[in-house]
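What follows is a single chain, given as structure tokens, in the form predicted on its own.
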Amino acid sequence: MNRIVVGAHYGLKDWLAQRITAIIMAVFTVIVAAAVLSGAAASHEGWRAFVGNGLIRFLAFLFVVSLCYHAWIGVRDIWMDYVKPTAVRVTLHVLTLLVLVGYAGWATQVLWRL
């Protein structure tokens, strides 16, 4: 029997990436919620000032990248688990990747336009 042994840590990297990206997204969400609840982003000018801060822009960019990577891992695993024909699965992988890269680029463009 030709069985491929992948080791005890198979999937650990993806599991860890999911947790780290989730923490990054949660922290940024709390920061934005605190700004909104404190009134710092109550007006359009206040929001622009908040988002115009270099640190907030960097954190927002980190949020977008984390969101896209988090989504990639989750959707990729769905395709791997439930789509059996290889050609269809690879096509879905490529389309998902292209959409997520497009979303990340679009979000970055929006962030740096403010």
The other form holds:
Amino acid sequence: MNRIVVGAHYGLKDWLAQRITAIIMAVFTVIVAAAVLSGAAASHEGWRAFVGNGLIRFLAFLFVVSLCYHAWIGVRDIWMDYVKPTAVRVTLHVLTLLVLVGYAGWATQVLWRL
Amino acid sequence: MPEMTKQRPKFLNLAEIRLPLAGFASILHRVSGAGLFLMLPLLIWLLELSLGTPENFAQFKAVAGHPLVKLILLGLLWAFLHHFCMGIRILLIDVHVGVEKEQAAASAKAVMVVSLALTLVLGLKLLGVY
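Right, the form predicted on its own is done; let's see the coordinates for the form predicted together with its partner chain.
What follows is the entire complex, opening with the chain shown before.
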């Protein structure tokens, strides 16, 4: 078998995940845009109250997880398309994963300490 | 015929490749996604400041008001809007809406126009013009 450690895994699951996470983010974007345009989140207090709302907090967490999963697939595809040496590519894959996991933790802490 | 396969031109000069608009919008989807990924730390930091204490909020205002940061945010605004609009186009094509050549060309044009127009409208707000 000629398996490549950074191969594509033939991607149907990733293809689907990319779409599901995109829809979650798009819906949440519309909700936030509506809140901002309505002026409800214009002040510092209003903004904190909006993000601190239980439902928004829940959806914002889903947004963060979706964003990081979506970015993982997208950025990994960029490395797969343009970076050929296996050692460099796998290093970039790991670094991408590590920063995204870190971002997810950081952003969740920002949202959930409200 | 091996001698014929040898004759195939390799045309991979990025400066000379002329993409149709749909191809151009497509590569911009990748470019905008990469830009958003690279600037994620800035965006999370700004979110953190905006949701913190009143002092944090004042710092958020100061950082977001810096001309260089404003320029970056303007670029990210376009990147987000382009990625968003192009994403919706991709999702529609996935469910077989707008697959025909003319429709696909028109929707690519629409993505470019709508994302640039929204960037202009929201960007002027960001820059404090109104």
